[in-house]
Every structure is written in C-alpha cells, then in structure tokens.
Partner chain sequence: MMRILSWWAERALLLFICIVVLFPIAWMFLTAFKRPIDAYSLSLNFTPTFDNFVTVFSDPWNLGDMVMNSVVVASVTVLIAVPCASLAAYSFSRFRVKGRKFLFFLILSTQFIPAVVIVLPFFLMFRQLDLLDTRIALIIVNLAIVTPFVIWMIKGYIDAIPTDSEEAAMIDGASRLRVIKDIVLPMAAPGILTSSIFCFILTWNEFLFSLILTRRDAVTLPVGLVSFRTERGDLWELMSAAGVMITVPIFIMALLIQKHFTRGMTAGAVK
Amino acid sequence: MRDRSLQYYLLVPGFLIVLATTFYPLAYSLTTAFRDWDLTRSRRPEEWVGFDNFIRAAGESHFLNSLWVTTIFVVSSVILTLIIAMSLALLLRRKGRMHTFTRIILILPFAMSPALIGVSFRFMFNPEFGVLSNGLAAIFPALEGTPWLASPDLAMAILVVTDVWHWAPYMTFMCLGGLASIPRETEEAARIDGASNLRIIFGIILPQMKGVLLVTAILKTIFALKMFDQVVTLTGGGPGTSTETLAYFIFNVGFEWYDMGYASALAWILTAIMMTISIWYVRMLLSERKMATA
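Please render the chain's structure by itself; use the form predicted alone.
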C-alpha cells in the first residue's frame, strides 16, 4: 500500500515543473491576450479590452501578410519534405553497407541547430564568396552575381530549401519505419504477376503508407508553422516582409514593438491554427482506420 502511494509522490516534482513551465505561461498569455499591455508604459498588464486585440489582427496588413507568407512556406515545405522523405526511404530500405552508411549520414542535418543552418546557408548563398552561389554560377553562368537573398521569391525558395534539408532526414526515418511494417509477400506476388516498380509503389506501397504519411504530415505542418530560427539567421524576414512568417511577426510585435497584449493574441491565433490542423488530421486518420477495419 505504501509502495503504491510512493509512485504518485514521486510524480509530484515533475508535475509541478510541467505546471510551472507550460500551463502557467499558457494561462497567463491567454489572459494577456484580452488586455492592453504596452511594455514601454507598464510592467504589468493594464485594462481589459476584450476581443480588441483579435479584431485588430483581422484588419492589419502586417498580420495578413505574415499569414500568407506562412501559408506559402508551410505548403511548399510539407509537400517537398514528404516527397523527398518517401523517395529516400524507398531507396534506403534495402539492406547493405552503403545503405546503412547513408542512413547514418542522414542523421547529421537533423542534428544541426536550425539557427546554425540559417547562418551557414546565408554564407553559402553570398553572391561574392558563397560556395553554393559560385557553384551554381559555374554550372549556369547566367546566375553569376545573383543576389539570392535580396530577391523575395529566391529568399523564400532558399528558406524552404533549408527547412526541407533539415527535416527530410527525420521524416525519412519515419517512412522507413512504415515501410518495414509492410509485408513483403504482397510486393513479391505483384512482381510475379508482372507489375512494374511504379505500379507497386502507387498501387501497393503508398496506400499502406497512408497512416504513416498522415502522421508525418501533421508533425511537419506543426514544425513548419513554428518556423522562426532560420528566418532570424537567414533572411531576417526580408527582403521587406517577404519571408516574415507568423512566428517571426509575433516575436517582432512582442519584443520590438513591446505590444505584449497584441503579441499574446497573435500567439493564440497561431496556436488555434495548429490545433485545428492537428484535430483535422487526426480525425481523418481515425476515419481511415475505421474504414480499414470495417
């Protein structure tokens, strides 16, 4: 009896830490979102303003621009990451020394800090001494001297590339785990019947990978919505506001404009978007499972 109580007592420190570091900041930011709080005027939240901060966001061009930029970034990043991860997983699922070595090498991009990735790519795409910019200019002379990060479209493309480069290896391992659970017998039977590789991939493998791909898409969407580090170190949200994601805009509102009430409201809008997408994905996943077991 005493031992049974002890296990709950041991959980108390961990529960208190989670309560202090997660639930309290969330609850505090939610109450702040409904108040006026300019940090240059007061160190504490001021009067209650109801939904004014949320209504302000709906009509502000900066917020709408960051929402559009985030949408472009998330859609591009998620689609490219899934395609590359699934393609790499199909190539690496065979056993062999080279495949094992390649899997180990794949861990490196994911192990790197996002901030460091941003700084590295900023140097590599420097038009004067960047390795990638000069390498591309050697292959395609028309690209010589291209100001990669000074163009809104190219800056967004490079931002997407850095994110895909960072996350594709991790998603590849998730896809490899899913591929390992598919019985080889069905694939071998299809080959005996004369099915081509493309027919096997699209007719047998991908339908059975639907659940894994949905979970991968959920995780990647949430990670992409929170994109911040590479924006700070690679583009700084520019040129102009062409790569200013929602997370970076919230940071600017809170710690550049010192409008903490408005920043809290924006943070909760981002949280609501992530929760809505997650719930939609999970419901779709559950409905697929029900259909599969029916």
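Take the two forms, superpose them, and find the largest set of C-alpha atoms that agree within 1.5 Å; that set is the rigid core. Residue numbers count along the first chain shown, from 1. From a predicted model like this one, the values you see are computed outputs, not experimental measurements. First, how it differs from the form predicted in complex with the partner chain.
- The two forms, fitted on the rigid core, differ between the two forms by 2 Å or more at the CA of L11.
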Given for the second form:
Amino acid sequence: MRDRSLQYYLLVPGFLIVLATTFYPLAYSLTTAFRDWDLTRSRRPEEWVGFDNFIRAAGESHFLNSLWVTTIFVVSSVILTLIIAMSLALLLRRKGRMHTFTRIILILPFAMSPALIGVSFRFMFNPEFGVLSNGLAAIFPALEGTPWLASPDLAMAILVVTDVWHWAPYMTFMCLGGLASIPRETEEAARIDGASNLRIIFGIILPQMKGVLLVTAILKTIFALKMFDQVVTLTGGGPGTSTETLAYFIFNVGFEWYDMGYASALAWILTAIMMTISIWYVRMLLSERKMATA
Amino acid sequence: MMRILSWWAERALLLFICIVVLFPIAWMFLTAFKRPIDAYSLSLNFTPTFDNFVTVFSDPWNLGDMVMNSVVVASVTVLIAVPCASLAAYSFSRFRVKGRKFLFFLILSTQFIPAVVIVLPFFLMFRQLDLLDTRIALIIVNLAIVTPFVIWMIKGYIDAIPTDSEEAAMIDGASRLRVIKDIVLPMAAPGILTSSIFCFILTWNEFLFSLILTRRDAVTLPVGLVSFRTERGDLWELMSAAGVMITVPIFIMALLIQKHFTRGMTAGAVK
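Right, and the form predicted in complex with the partner chain of this protein, after the form predicted alone?
Below is the whole assembly, all chains and molecules, this chain first.
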C-alpha cells in the first residue's frame, strides 16, 4: 500500500467516530434550536419557529440570572486558580524531598470525580455535623451558626472553593512545565546584580511565563464554563437560583421542563460564548508569540 | 541563595498545602469506616467497621451493578478510542495530509463544545432507538468527549519520537504498516498507556451523560452517589463508602502514571 493513500486510511476510524459522535449531534441540536419541541406534548419535533427560542432567552430573567451566575463563577475561579497555581509552582520548582512528596499529593484532586468532590464538600459544610463548618466555628467563634450552603453568597463561594481545590493542582503542573522551559541565565544574572526576590519574580519570571499562563487561562475558562457536576451534587443550583450556572440551567430546561427547542438554543448560546472567548484568547496568544520572537 | 521564605516557613507552607489537599479525601475515607452514629459526630475516636461497604453492596443499593457498569463503560470506551486515535495521531504526526491543519483544528474545536450540547440530541436519538439506560449509549457518548482528546495527546507523544529508525527500516524495504507495528507502537507504548489511563479516568468520573441517559440498569458510580440522598436525608456514611469505591482504583492509576501525568495535556497545549 502506498503512503499516499495510507495516510488517509489511518485517519478514517478516528474521524468517523468524531463525525458520528460530535458533528452529527451538533447539527441535530442546531436544527432543534430553531424548532418548537416540547417533549411532553410530542415525540417528534414540531413546527419551525425561526429565532423565537433565542429571542425568548434574551427576555427571560431566569436565563439572564444564569449568565450572571456563570460570569461570577468563571471569573473568580479562573483568577484564584491561576494565582494559586502560579504561586505553588514557584514554591515547588525547587528540589527537596518534601517538595517531591507535595507534587505527588497534588495529583490526587484532579483524579477525583467532580461529582464526589461536590458530595464531600456538602458533607463537610453541613451546619450541624460538618467538619469544616464546626472546625471554622471553633477557630473563629463569630462564624458559629453560619448557614454556609443556605446563604446565596456563601454557597457560591464554596462552589468556587471546590472548583479551585479540584483544578489548581493540575494547573500547577502546567505552570511547573512552563517554569522548567524558561532559561535560568537572566534570573541568575539578576541575582548576582543583587535584585530582590520579588523583583526577580515580577520582573523576570512572570513576563516569560505570559504564554503559559494564557494557555492555562484558556483551559481553565473552558472548564469553568462547562462546570456542571458540582452544581448538582453540592448546591443543586440553590439556594433559590443563586448558583444556577448556564450549564445547569440548560439541563433543567431540557430534562425538568422537557423543552428541547429552547434547551438546544441555550446550549448553542453557551457554545458561542465558549468559542468567542477561545478565539479571543488564541489571538492574544498569537500576538504574544509574535512579540516574543520579534 | 534565593529565599523569600525561611527554611522553616517553606516547610510549614508545604505541610499546609498537603493538609488542604489531603483533608477532604481523608475525611471521606474515615467516614466510610464509621458507624452511622459516629458519622454524625466529629470524633476521631470510633471503632472502624466494614458495615457500610456490606450495606452498599447489598439490596437496595447494589453498588456492585454500578461498579460493573462503570468498569465496562470505561474499558470499552478506552478499547475503541485509543487504537483509532493512535492511527489518526500517527497520520497527523508523520504525513502532510492535505487540509491537515483544518482537520486538526476540527478535532481540537470539539474540546470547546460543552457536553450539554451533545447530550441533548443524543438523548432524543437514543429515545427513538430505545437505547436509553444502556451501556452502549454511554459508550457512544463518552467516545465523543474522549476520542479527540486522545488523538491530541498521542500525537504529542509520537511527535517526540525521532523518525530516524523508521526511515532506516523503510530503506531496508519494510512497509509503512510494519514500521508502525514494529517500531512506532513499541516506542510510543508508554505514551499510549498514559493516554489510555487518562481516557479511563475521564470516562470513569463522567457524570452528566450518565445522569441524563441512565435510570436504573446502566447507572454508573458517580451518578450512583446521588441515590444515597433519600427522604431520610443524605446517608453520608454510605456515600463515603461509595466514594471510596470510586476513588481507590483511579488514585492507583493516577499514581502509576505519576511521572507522565503532568506531561499529558500540557505537552499539547504549551507547544
């Protein structure tokens, strides 16, 4: 067999899977987004309604609330994860037995099921017998009787904390990889010149890490926008709708209200948001690369 | 020497990080071995018991069925996705396929699609085909998430293998397929194994698809957790026991590939 044809044959199985499992459903949901389809009324899609589903979204407070909730969640979890991951990487890049041990321990949160993380944080913040709620009250008596998951702001804060706990260790590894790839010479020269540690970090290391940090930020933003499991197992979107993210709202519209047309339209709005943000980031990354090579 | 923190402060900080990471995990493991009464107290002074594990594996919880579902779904997904992805990754890595950039972009772009978008149409299709609540349905949907990701990962590993020995073998008259089988696959084996474990972990922990597409027969472990929320309240000691069952195999796998773990996604992303 000639290489010329072989190179395509090798791609066929993988591509068939991707086409069948991703692009076909995508097309299906795009057409559904322009239809009226209430699953409780009809087994088949009903009439075409043009942009009605999208127009409905623009005017619905429920949807706008979920957009707001998602924004707060994504911004706070991305910023916190990046700061913590970068600091941990700076701390852990040195050699040492305890450094190595900590690096190994950091693998565990990422391997843990997000649904389970939600469940166990819910247990630990239980006001009566949660170990964290009681422990915090013992250290800071003012926190006694705090209604952790029953308060809208605190529930959101706990949701962010679980997400950072889950992702910061993994992102630390990405930052460690970046740190390993930047040359040490400038850093050492600056040290000989007597530059302070903080100046070395902010003046020399961080500027060279821009590319890596951008990639980390892209990935974290995408994961945060998709985040779903912990909302179900930790807060259930509540109290009220205070932690109802867009992904969770779409799930509700589709599988509680069975409004397939509307749910598909919302799902496409989420996709569009993710695509826009990704393209914007990639552009920044490319101009960053150009500056670096120029 | 560069030190922001003193030797002791640095050690204390590392210890604190370890505690923050390990505490929630340790607490779950402890709770799994507590009697229900002890689970609701914060005391560390309790007699460990295996009762919770016995309970979750017997009627009405039948965690054994869920373990089977999870094992079958994750293994079959890996067995389908990894071979197909390895071939595609080789082609992407070694040939200048026409439209290669576009095809690869297409593969990558699937990572930016939220799972909810995919699961809605699948729910409708599986309902038509009467495939709801089956393992096959879960395997198909998981392939959507995992395949592009594994292609990307394995390509990173194959890119890192030098082409010299392949070229030498082909000058000696070996066919391309033989080269792939006898030279590339053995050299890429550690990378492919790492990707397989990654793929297994992703599928094993997958929650949304199982939540929507299964009801009773094909429920996997992460969704099984939710069933311990009853009218009598959350049964924390049973949830923890189930949590231990979900966590232990994955932790073992993650620690096995520890060295390669971090390269995984990073290799492709930073390049």
